[in-house]
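Presented as structure tokens, the chain that follows is alone, the form predicted alone.
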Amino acid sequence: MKSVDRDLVELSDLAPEAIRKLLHRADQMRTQQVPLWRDSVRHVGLIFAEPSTRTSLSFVAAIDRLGAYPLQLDAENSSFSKGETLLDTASTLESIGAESIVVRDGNEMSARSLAEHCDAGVINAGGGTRAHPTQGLLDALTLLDEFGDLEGKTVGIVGDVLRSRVARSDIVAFQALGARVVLVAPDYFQDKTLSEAGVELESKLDDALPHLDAIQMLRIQKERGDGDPEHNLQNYVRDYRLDERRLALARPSLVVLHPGPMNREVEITSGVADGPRSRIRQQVANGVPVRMAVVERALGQASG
């Protein structure tokens, strides 16, 4: 029997203590010498129903310097085309030799269904609005590097938290190192029940601004329906994009996040996203030695 410490579906899954060590393994990823392994074959399917540039290419860079292969496929060119489930594809990859399953999808349950049934070790690469493990983690790796630890650090989270699964990792990777998170977001991109989760709701980013170690910016996702934010673009333009005007409202050290992609002047101005503040380019960095941690402990080989 598979153990289920192999499998990352979503982070309020994890102990704080197992995402210290996550963390701590995805730092030490960052000076081994590559190829980590040479004695024997491992194979890892990726399985990528919505669209991905920074996720999917990780995972692949991921999986190279392991030393393991990549056994990669997409909605549009694999037998989904033709009715086949996600399970009987995720079978037919094990059965190839995948001991890993790379998973996104818009279904938030997916990934959860797929570690219920398969022998192998299961990460959600992002499933519906619900959860988006790897990007809490490299982000919260991103402000380890910078702060040290975040132990009294505030975060705000700023925008379209509602249909955000990064938000909701976020929360709880930034909780679990101590951070205290506000969310900031209009109240057509609110979601209230998240105050559940110890997080702080606010309505005006100027007024939050100022109390900020670090700030998440996200992106409007018209694709996952109405917000509605069409007729309240100009608004959320003028209340919510973080640009050099409103970055002199934060403190000097404050530090800009964003997980991509972006919608540059929208949420954030091409002035703040490549300036000095801006930590975004980090976070890609950061998003391979997180997903070599988090492969390395899906194959069962977690070590350090």
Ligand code: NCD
The other form holds:
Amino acid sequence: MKSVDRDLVELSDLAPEAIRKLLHRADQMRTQQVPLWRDSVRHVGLIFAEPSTRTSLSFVAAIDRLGAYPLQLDAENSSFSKGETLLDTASTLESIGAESIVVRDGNEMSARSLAEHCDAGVINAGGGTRAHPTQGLLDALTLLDEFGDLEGKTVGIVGDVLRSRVARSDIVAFQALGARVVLVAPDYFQDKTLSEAGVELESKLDDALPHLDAIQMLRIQKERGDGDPEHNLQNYVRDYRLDERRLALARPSLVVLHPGPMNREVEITSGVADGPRSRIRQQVANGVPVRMAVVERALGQASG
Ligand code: NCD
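Form predicted alone done; form predicted together with the named molecule now:
The next block holds the full complex; its first chain is the one shown before.
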């Protein structure tokens, strides 16, 4: 039987202590001599059934830096496109030698079901609107780099919360480190059920901004449906876009995050995205050590 400690389906499966431990290991990975493993051939399968730039490439970079080898499925040009199920695809990768499988799928339960059926350690690289655990970890690492500790800090997550798997994983990661989380969204993009997770809900960005230490701006998930007819892009931009005028309401120490891909001038202006408070490039860079730590754990190599 596989140890469940190898899978990473949702951050809420992990105790806060385990989240801290993974972040600590990710921090160590930044200074490891690479490749970490030289005497073995370990394969990691990658199945991306939804588009990806940052996540898929940083998994490949992480696997390279560990000294393992990626088996990367091209979803459009594989038997996946002939109707082979995700589970059969994963079993095929396992038979070829994958000891860990990284999966991104539109179905939010896919990673969970693979984790139950596969001997390989399964890593969720984004499932529906529900979870994106490695993004939550890399966002948390970026904030730890900035503040050292998140105890007593307030982080705002702004925009299409309703359809954001990033928001859901960020909440768990930030809270595990002691931060207070405020979700800022118009009614049609808010998820009121998340108030049960101990977060605060706010509808006015201008009211929330002065109280924040960090802010994560979200992309409108157009590919997940048109959303509410009440949504009007012009009004959204007027009330929620982070631009330099609005930034003037914030503390001078506020840092700005965005998981990417950005729709420049919609949820964030270029002036802010490329400005001195932006930590967006740092987030992308942190994706590599975070995924090294997560893949190491999925291969059963993590110590302790
Ligand atoms: C996010 C995703 O795919 O959930 N992107 C990412 O992985 N960095 C966010 C998004 O698509 O808006």
